[in-house]
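Form predicted alone, single chain, as structure tokens, below.
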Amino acid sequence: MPMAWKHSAALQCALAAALLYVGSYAPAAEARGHADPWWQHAVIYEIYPRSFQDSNGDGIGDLNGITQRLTYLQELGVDAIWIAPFYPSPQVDFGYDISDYRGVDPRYGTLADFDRLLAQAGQHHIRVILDMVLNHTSDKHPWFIEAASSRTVGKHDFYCWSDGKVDAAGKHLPPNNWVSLFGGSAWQWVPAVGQYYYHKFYRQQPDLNWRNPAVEQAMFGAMRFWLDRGVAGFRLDAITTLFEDEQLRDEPALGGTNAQGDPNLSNIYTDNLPQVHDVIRRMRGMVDGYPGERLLIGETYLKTTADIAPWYGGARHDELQLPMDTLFGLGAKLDAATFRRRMTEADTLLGGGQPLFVFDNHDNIRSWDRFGDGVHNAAIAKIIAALLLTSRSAALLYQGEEIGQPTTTPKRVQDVRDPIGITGWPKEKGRDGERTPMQWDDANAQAGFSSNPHTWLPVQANYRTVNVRTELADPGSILNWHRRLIALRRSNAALRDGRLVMLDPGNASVLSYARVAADGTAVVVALNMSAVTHKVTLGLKAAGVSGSRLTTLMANPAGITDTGADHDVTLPPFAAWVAQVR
């Protein structure tokens, strides 16, 4: 047994229980009576650990804090948690700059704390998914420290180097025009080796050289370290950027400048290169060697739905099980026609792959702030929840989404913690606004997140009304709306397994669709995405959905009543209605 596992006998038993859970427990499959993969119908909940729960009073969330909140997550209906990086890190990019892939940063706890979390999660029937950053390391990682010391050391070829160019005056210049996503040239000069290294993100995040087989071996080894401990899989950060053009050709200019003041460039030579699929197939083969249907989720920011399809692995489905469909929910316009088109594309263009629609995460302004009108945001939050949890997609929630926690963007540059917001101010204000601490209750000014008045980011001023405890007591709250939707999704055969049938497809304001189970039973969903009342003709018979009556399962506002299947339905502004066809 590795030294890191030599804890108490009780903890060893807990670890064994966690491994047994991952390998054999499948509550959803048991409930259905057949063995779909657990993730196909899962509700996955992203935790940004710095901001979820502080257990030791230092103002920063930690692993033991997550353990403290597992009962809440189980009662919400969560099947798995995805935890953003907690590995040792200089925290330049708040954990996405990793200096040790096989440990826990002391800010978040210890390996023993992680093992305890994993074991306790298993007892709550919650799987644990880790964020795995494969594109780059920290510049403080021992590999890079060695690589930057000499051209002749073994680890030098672990990273992407270039001699660059030299101008007429003998000045060193980068090899091409590539820019960092976080501002400035993507190339950093290292005098000790007389070369530039490439960094897609911050200069403190040098890109790994995935053309070197030793890099793949080392990174797969890091993944096995956590798979051996019992994690259910990985969310793969920036996975489309593993490879760059070997010829280092200039990216085509698109015209204009971005928020950082850099020229807008195409990314045809630095993103979504075909070689990455060979790596993902080998990775999937490695992961599939473990019991318990381990999962690979991909951060796949791509331009079209058709671009997402290859990430499933084509007809063999031997790459990612769940590439993120960021096209669907990261827009800024609540538009029925757009959502209808995206849903139809996901249903028809992914080769049978399970969609994963993304509305919220730690990198984007929260969905109701993007789609909201400033007046009806609470109702719009319920529309988004209904769309996500009644669609065919696996469901991804981000902490605070379920209580309607808004984005709180800093108003002054001196208050910004996110480096991209500091360098890009005022056009780019960073990601602090969607990363503020989770609001649990109104017991203290830290909303129950911490006992320390100096939390790493300030708690939002609305914590007295927007918090878990207050909303649990309110039957009409956004939180209870989510809880009911998740329970309905789990218990209703049509919502769990049914095919998608679009209804009233020409309606520009109301998105309506049916989920139809194999036995013909169906659920209708109608979402009014406008500020005016609409009378909707669903056309169930013409769409091949049989039944004579629509019985309300959930409605916001509550006054939408049962009706005949062939009758028009009147939907108030920004209404969400879910009904059983009988």
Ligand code: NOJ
Given for the second form:
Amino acid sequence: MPMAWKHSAALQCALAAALLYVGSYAPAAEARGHADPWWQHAVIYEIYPRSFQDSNGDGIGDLNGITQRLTYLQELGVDAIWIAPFYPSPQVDFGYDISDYRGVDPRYGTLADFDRLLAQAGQHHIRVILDMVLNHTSDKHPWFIEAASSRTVGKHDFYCWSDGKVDAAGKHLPPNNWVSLFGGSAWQWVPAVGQYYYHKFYRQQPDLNWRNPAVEQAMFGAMRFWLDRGVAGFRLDAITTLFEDEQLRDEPALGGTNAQGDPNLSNIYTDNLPQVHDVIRRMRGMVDGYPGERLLIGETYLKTTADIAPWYGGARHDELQLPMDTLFGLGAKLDAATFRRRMTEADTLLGGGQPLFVFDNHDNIRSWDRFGDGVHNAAIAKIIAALLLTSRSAALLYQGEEIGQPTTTPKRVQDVRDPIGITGWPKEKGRDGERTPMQWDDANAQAGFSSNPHTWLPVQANYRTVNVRTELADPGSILNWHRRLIALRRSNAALRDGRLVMLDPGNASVLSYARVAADGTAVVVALNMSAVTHKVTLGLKAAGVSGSRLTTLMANPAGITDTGADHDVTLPPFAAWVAQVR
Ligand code: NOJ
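Next up, can you give the form predicted together with this ligand of this protein, since the form predicted alone came first?
Starting with the chain above, the whole complex follows.
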């Protein structure tokens, strides 16, 4: 394993501990008693470090705060945490603009804090996955500072430059119509070099030039820095956008404008270009060179389920282990037919790849609000949890999702922190709403997140009732529902890796399916996604699922009882039912 950096004695100890820890917490598949790699049925918990736990009272969460909460995470039952970027950064995009890939931003702690977190996570049987931003750096990264100083310096070609066009009056114009996802032209003029650089996101996030082999070498080196320390893998940010069309062709207009006032374009020349797969294959080869089944997760917003298949590497399975299926949970409405179709697609169109479903993250309005109808939100949150955790998918949970934390969108533009919410106001209010502090208890007005009354984003007003401590004490809480589901998924063979059998497929309101283990034992799940009571005929025999009795494992509301396999089941509005077939 190459060591690309010089390290102190203390660091060597930390490194040795981390390697030992990788060896001890990640036994080979055979030693675990089943052949599946650890990530296949994993529950991965996303931590937005700024908002998770503040340990030093500055109003911003930090690495030591995460360490303090490991016992909570272990008891919740998560297999791994994915930590959003904590590297040195000007924080224009709250860490997704990185100025040093091999360090920790002082706001979040130190490298020693990270090593401690990693080691203690291992003791809690939790793997640590980092967020790796490969598409762009910060404009304050030393590479970009050098690149923007002259056309002749070595680092110039680390980024994507164009001379642009000049109009009749001699005015410089961008080379084409590409727009930044965060508003305005995707091209920024730099007088010192007399060129434009390309940025898919903020202008402070210049895109790296992945056609330059030195970029790949440098970024793989950064990944190795953390792999050598013992991280379990990476969530690859904006991974579909590494390459752009070399001819810089205009993208076709789709008509209309987006929330930032830019024309809607079909991103055929700036997203999902085929060249990215060669990079991913080499990256997978690099990652596979490490022991302990290191993992690559992709932030893969794609148009169809079939589009996700190539990201596994097709039949060769030599690219990402878990590209995200963002269509399933982030792109959907609460609709039984849509979920049935998407689940079936994920089961059949991914070439045997393991789906990764996700309902919440730090970029989207929380599922509480996206799916909630304002009356039955708690029951709907339990349906979503049941769907996520009883499906065949690996599962991503976002901090706060497990307690039913709502979105808190700013009401006034002067309160907005996310730059896209400022430039896009009022059509685009930004992502602050889904990033408010985690609600731990009601011991102080900061919900236990911080001792500082000036938290970087306000704490949601409902924290007195919606918080971890209160919910842990309530057997009927959303949090305990998640904990029980995760425990069940872990202990029940059918739920862990059973195949999927759709039941009652014509039902427009109730989504029902069975998970059937290799030995034929099965679990049935029925989710009433409507506000009216439904009587459901599961038709187990016809679907080839054997057994004569259904014994309730989990039910919300609690009254849904055991029944005979071929009898009707009555499901109240927004009911969720999980039953063992015997
Ligand atoms: C996706 C991240 O999740 C988001 O927060 C960020 O703004 C963009 N990528 C750019 O890095």
